[in-house]
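Shown next as structure tokens: one chain only, the form predicted on its own.
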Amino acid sequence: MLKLWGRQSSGRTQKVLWTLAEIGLEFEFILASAEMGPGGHVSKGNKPFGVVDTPEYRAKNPNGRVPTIDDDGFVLWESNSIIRYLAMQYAPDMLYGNDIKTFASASRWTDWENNELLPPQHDMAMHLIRLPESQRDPQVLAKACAKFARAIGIADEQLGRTRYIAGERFTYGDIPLGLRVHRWHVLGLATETPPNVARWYAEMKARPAFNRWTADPAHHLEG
């Protein structure tokens, strides 16, 4: 059985959890983190889940971060690489139509999420809920919100041309974007959702796999 190391409140881990739910693949979930634990973020004095600093884990992932998978002896880290692997290995028809051009387009948007949406959303979470109030900076939060909104405008333009982010069918490329848009809403920062993103987001929320791991606000508001 595939093993996954991570935590539910990690956006990177959630991408993998959502992908696994779309495929319907059984797995063992092992809680691991250097930053978060049962009580919340370590900046508030909470104890992390740990595991990631052990020699055994570092032998799998030298970065000491999550997520990491072990699929029958094949070890892989980096969340976007993991979801691409899962799509190719277990669900090429379901997650990209078994078409190389669709795969490449989905891959592009997956990398775009990592470069354009993840950094500002990390700042959003840190300066809204995770850092102690005395360490939060409203200016950092405002800049992050503005940068995120500009990037979402790019996605809105694409979703005005196609039903899903990589074309007319759902692909693994919709998963990272879906996670970020949902967290944007859960954090209460989506003051104005562009129309095409709003239409697409409604479709994401209707997916059973989205509701398995991603929908619950508790998986985004852990501080």
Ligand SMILES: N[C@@H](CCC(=O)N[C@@H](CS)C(=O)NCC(=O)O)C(=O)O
The other form holds:
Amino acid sequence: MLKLWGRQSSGRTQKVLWTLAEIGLEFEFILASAEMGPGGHVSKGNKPFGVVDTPEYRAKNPNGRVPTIDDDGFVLWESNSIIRYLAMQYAPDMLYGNDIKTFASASRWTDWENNELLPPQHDMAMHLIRLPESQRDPQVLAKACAKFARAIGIADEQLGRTRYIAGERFTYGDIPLGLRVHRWHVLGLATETPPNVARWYAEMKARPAFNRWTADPAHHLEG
Ligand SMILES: N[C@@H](CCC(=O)N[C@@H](CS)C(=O)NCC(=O)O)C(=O)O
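Show the form predicted together with the named molecule, please, because up to now only the form predicted on its own has appeared in this conversation.
All chains and molecules follow, beginning with the one already shown.
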């Protein structure tokens, strides 16, 4: 059975969890982190889940980060590579219409999420909930919110042209964006969701796979 190391509060792990839920693949989930534990972030004195610093884990993922998968001996890290692998290996029809151009477009939006949405959203989470209050900086938060909103405007333009982010069908490219838009709402920072993103987000929330691991606000607000 496929094994996944990660934590639910990790956006990158969430991408993999949602993808696995879309595919309907059974897997073993092993909680692992140097930064977060059952009580929240280590900066607040909480004990981390651990595992990532063990020699066994480092042999699989020398970065000591999450997520990592082991699929019958095939070990892979880097969240975007993992979801591309899962799509190609288990659900090419469902997750990109078994079409190379659709795959490439979904891949582009997956990398775009990593470059444009993830960095500001990381700052949003840190300076809103994760850091102890004395270390939170409202200016960093405001800058991150503005940067995130600008990037969301680009997704909104695309979603004004196509039903899903990579065309007229759901693809794995919708998953990273869906996660970030959901987290933006759960953090209470989505004060003005542009119309096309709002229409598309409603569709994402209706997906059973979204509701398996991603919907629950507790998976995003653990801090
Ligand atoms: N580029 C890597 C980055 C991995 C990464 O930084 N993961 C974070 C969680 S989202 C992590 O491991 N944080 C430290 C920890 O939880 O121990 C990926 O996309 O998988």
